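So this first bit is one chain, no partners, the form predicted on its own, shown in structure tokens.
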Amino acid sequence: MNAPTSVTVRVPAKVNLRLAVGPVRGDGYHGLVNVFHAVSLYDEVTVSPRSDLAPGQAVLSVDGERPDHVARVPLDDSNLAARAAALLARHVPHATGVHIHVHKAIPVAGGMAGGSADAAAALVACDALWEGGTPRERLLELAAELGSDVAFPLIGCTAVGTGRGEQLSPLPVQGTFHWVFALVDGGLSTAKVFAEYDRLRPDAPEPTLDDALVAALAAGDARRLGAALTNDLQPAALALRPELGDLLEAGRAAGALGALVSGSGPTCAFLAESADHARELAAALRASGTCADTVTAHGPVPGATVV
């Protein structure tokens, strides 16, 4: 059998439903109870084997639908999945060079995951490419190496990520739940909100999961789960870029049933009761100033997939 001329894989964005953040661990990381929710905003990363380059070796391209984001896509070594082709070539006996093309739906330094997840989908592509066989168990641990945000999108769903947010278990849920996400500009640094966390609360305990969530997701009811949204970063996105408050209460005003800060912002989710009114909400939003732009979506959805 031939081996593919390229791959494509199609993989979601997330947003935490909880992120419960604990004190700084010894080796640095924060304990973490994450509850990751894929949504369906979706990056589509497209590997295709380069000879020129040596095995593992990656050039990139990135296109999308908002130049403001794609401008900000690291073309080099730094970015994630240029990392995860590197690194799955020193576990497949035919690894080649790559090129990777990401086209970018997902927002960029958004705290919704997007270089993860490309990260993910090239794990994925690479291995489907080079016909690695490579076992999920397999590819969630190198996720893991990569990032405490990689292996979710691997899995997609809903899971509840303890550790520093890699050790991942399946979360049962009924339905489908409606968001709107609120773009705004310039981003936020992941390193700056946790230092300034652990600024605000030097005494954080050990994070937990919280019953109320689960059994919310559990039976799909969106008004419960709207009332249990809750980020531990959240006071410290809002020290950081304070005009996040405003646009967190116009979403409330404007009737979500659910609004925070997705992961370490500056994106902001809101929950809305059905797709009519995430139309509708997003529209508000918009209207109010408070944010740059607005993109709806719903969830859960499955993780990297093979298209």
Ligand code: ATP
Second form
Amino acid sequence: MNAPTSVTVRVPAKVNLRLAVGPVRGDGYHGLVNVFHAVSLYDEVTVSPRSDLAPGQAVLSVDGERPDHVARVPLDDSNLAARAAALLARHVPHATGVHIHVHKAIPVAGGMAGGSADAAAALVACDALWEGGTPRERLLELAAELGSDVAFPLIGCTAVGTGRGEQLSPLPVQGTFHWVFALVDGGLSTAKVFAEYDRLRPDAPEPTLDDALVAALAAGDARRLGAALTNDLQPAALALRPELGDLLEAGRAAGALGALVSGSGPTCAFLAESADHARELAAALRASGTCADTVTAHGPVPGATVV
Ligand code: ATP
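Give me the form predicted in complex with the named molecule now, not the form predicted on its own.
Every component of the complex follows; first up is the chain already shown.
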């Protein structure tokens, strides 16, 4: 069989249903208990070979519907998708140079792990392009080397992450949950949000999983899930961007079953009762003037998939 001329991988965004942040560990990372939930908001990463580049070297291009977000994606070696290609190239025999094209729908620096999703997608796409046949377990290890949030988009669905967030165990979920994500102008630096967290919570306790959240997911009970959503980083994100408090309040007033800052923010996530309710909630949030735009999505959805 001939090697493929290009490979496209579709990869979902995530929302944290629980983000419990412990004290800083000896290695400088925070201990986390993170419940990741993959939602139907996708980036697409397409890789094609470039014979003029060294193996694992990448040139990048990015497009997408939101020019302000596209403009914030780096096109150099710091792009996580380029770093993923370079890392995988060191572990498979027939790596080439690559052109990586990212079609962005996941908000950039929005707390939905868009860069990590692109890195996971690039690992899968390059492995298919180079016919590496890398076992899934090995791809998960390489993903964890790239960043704490890179392994989850490989598996998708819903999973609890411990350690730095990269040690994953899938969680059983019944049914589908409907979400609204409210986008606001500008991003929030994850590092700054963690620094603010350390300032606000110098004596953070060890992070734990919450039985009520696990039970709500297993039962497919949106109301109980809404009540169990928590994000320890939320007070820090609100301290840095106080206007997010008005956005969360607008969602609650419009009937959201749960409202929280997504990851390190500033995107906020709202749980709805149904797809129709999500559309109504989105319209109410836009009308409230507290966000720049909204997107609706459902979860859980599978992880990075070749299309
Ligand atoms: P997380 O939820 O993991 O904290 P995030 O969703 O807040 O991440 P990203 O969209 O991953 O943030 O982007 C964070 C920064 O990473 C961006 O400001 C950008 O400079 C850089 N970056 C590197 N690669 C990418 C990529 N492929 N897509 C988007 N941003 C990238």
